[in-house]
Amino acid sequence: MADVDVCVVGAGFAGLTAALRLVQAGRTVAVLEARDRVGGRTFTDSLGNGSYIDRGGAWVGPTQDRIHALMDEFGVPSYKQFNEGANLVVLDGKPHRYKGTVPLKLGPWVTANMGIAFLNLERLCRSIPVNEPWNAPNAAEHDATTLATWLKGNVYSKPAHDLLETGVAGCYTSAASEVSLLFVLFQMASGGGPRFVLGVENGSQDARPVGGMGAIYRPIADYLGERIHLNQPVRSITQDADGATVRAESTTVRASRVIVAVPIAIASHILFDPQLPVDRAMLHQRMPGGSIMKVAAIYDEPFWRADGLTGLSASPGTAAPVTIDACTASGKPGILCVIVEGPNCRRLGRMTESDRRQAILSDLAIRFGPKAANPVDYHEQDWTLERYSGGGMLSHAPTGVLTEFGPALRAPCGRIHWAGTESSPVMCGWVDGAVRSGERAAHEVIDLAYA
């Protein structure tokens, strides 16, 4: 049996960052992660020849200051978005070129829909003190209201709400009626608004880390060193006066505290004795993870380049509703991100691999070109299958969850003490929020040897 200070359960970003700055404060510490590697819902695969794809997480933010510095820590550059010529929407099935973030040329009536709808996400984020959503004005109303419910009543046009239904319940890898408005409203108010959760340049899809999300895990690892133990799922954390027993697949550790950075949907999984306070056993049960895959299709180079295209694109309800150039900072190979998310990923998964393959690249001719049905390889990870990450790669809260369950995101339970993107007020669903969420926890815990 393994004796330290802290044992951390998950080796993501929010449990890494934990581990490293438990650490570097002098603590003994022991990291059990459930898979055979580490990065969670982040994960780099290398191609060769200096590329690779990142099948998670992968986009860094502006104001996403933790990541950031943690990149600077370790020597990580970032690299910017390539953003250079027009997007692309395609409404039946007529593709529209656009510069920004709202696409402007779609009508009068779609497009005053469309900034209409963008106003008042902005104003409502406004109202919503992010440390405590549950107490927003209006709070009981919203968390009784679906963001399909608010779509409804305030989107008219039907390609402007198909649009931003893609868009916005896309963040959540949900459908629209399965989301609470409030925990909506929470998120984007966390990542400072609309315009910046579904924005590309000075927004959440801004930069990249050369080298894909394992340039930063990787090198944390490799300072843990042997603190890490893979192939070890938690099965059960035990509480006493004196400590707590966590014990794993094959491995138990004996530690003073005890800080769990896996999704709200995995915790559910690990048997805690004495058992969790109602609330907290209640928010394991109601904040499920969604459905999401991502494709790369990789082509010899980006030629959607030369076509005056940024590889930006969006098209509702087909089997590649949003695209975006992942292109590593060499520009070479051309890599196409195919992103699928909620109902439509879930209708994908039940299709056969070589028909939904074909599925996604004749959409990716019709935006594209004959050039994108011809990639030179192509992947897919699809997280709905994931064991250890429980679906998508944010939990969200359906409605009634945030105002009844909600204060019990990040209060610890006894020695035990909750990390992960879901519990950062700032930056939630994002890498940057992970990243806080360890290094709050990790606080917590050393501060309690000076309380």
Ligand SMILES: Cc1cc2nc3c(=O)[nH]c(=O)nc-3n(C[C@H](O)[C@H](O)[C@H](O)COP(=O)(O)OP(=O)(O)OC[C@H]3O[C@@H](n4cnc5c(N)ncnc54)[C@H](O)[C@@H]3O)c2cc1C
The other form holds:
Amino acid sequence: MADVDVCVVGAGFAGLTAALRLVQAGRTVAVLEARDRVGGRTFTDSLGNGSYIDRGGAWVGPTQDRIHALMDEFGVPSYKQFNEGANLVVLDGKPHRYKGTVPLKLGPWVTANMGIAFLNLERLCRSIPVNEPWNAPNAAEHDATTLATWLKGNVYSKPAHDLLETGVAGCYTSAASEVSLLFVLFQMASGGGPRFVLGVENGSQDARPVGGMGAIYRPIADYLGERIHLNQPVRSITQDADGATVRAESTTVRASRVIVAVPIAIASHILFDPQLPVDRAMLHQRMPGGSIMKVAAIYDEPFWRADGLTGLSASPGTAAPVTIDACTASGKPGILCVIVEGPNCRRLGRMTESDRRQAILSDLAIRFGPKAANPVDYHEQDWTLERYSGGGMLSHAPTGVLTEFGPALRAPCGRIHWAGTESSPVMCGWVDGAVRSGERAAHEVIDLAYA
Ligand SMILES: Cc1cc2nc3c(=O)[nH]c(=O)nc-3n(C[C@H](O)[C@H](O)[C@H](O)COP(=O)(O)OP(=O)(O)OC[C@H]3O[C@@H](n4cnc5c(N)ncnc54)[C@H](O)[C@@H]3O)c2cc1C
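Mind pulling up the form predicted together with the ligand next to the form predicted on its own we just looked at?
Let's see the whole complex now, leading with the same chain.
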């Protein structure tokens, strides 16, 4: 049995960063990771020709300073997201070109509706104290309201409603009826507001690390070396007066402290002994993951660029609701990323692989022309099926959860400390939030030694 100062459960960005900071502070650490790889909800996969795709988290924004600090520390540069030309929005089967975050040329009624709803969302986000959203003005009212109810009461034009629903509910990879308005406001506020969340330039899709997210997590894993134990799903954590015993598939670790950095949606798969306090245990039952499929359609060239298009497009309700240019820094090959979320993702997941591919490529061809129907390569990643993610992109709070159980998100339970992007008051749901949570949990443990 390994005997260390701290056992970290999960080697996504939260767990890796926690372990990194602890080792740098001179602590002995063991990291137990369920999968046969590190990275968790990020996964940079080689295409075998020097190119790669990011199957999970990919983009970074300029205000995400903790992931940028980590990139600087490991010498990973970034490159700007391609954003020259027009975006496309498809309504009633007709593509419209637009620039910026919100399409503003869809007729005065649609435009006014979109604009006012967006401003209202921004105003509400500004009222949220991100460290304690459960104490926001009108927190109880917002937490008793679903995003669907809010959209219905605030957006009267159908195209505006459908677009906002695709954009906003899409962030939670769920139907708008599944998510609490308070959680939406908190999560958007944690990123600086809806313009950041939905934006490309200066927004959350501003840039990408050269080499993908793997260019960051691989050197951290190399630094941690044999401290990381792969293929070790943790089954139980037992606390006693002197320490904690963490039992995984074929490894047992004894530690003074444990940092649990798994998605909250699947934290209850671990048996905690003694049982966790009620608020924390209930939180584990009440924050489900969403559904998201990321598809990479690969072409010899990014042909949409020559057609004056950014590659960013939205077409609510289709098999390809959102697309974005996902080329590497070299711009070749052309990689068009399709993002399918929530009920749409589950619907596609029930189709056969060939029917799904056909449906997605047909929709791309309607939007980008016949070239889009014939990619040279094609990859799908359905995070709904990932046992050790419990869905993606993030675990969300349905109604009533944040106000009742929110304070348990970060509160340590005896020797157990909590990390993971869902526990971060800043950039909750992003890789940057994961990094922040890992650093916060590591500091909790380090500070204890001097308390
Ligand atoms: C399709 C998709 C697109 C996204 N796009 C972006 C983006 O562009 N930019 C961005 O910033 N964010 C994005 N995100 C979100 C981002 O990827 C996550 O916020 C971040 O990776 C979460 O990191 P984490 O360490 O908190 O959790 P995870 O990455 O989920 O790490 C948890 C780790 O715990 C392991 N684990 C689970 N259970 C156990 C167990 N019982 N025992 C041991 N180990 C266990 C898992 O295998 C995993 O490695 C996206 C996510 C998805 C899925």
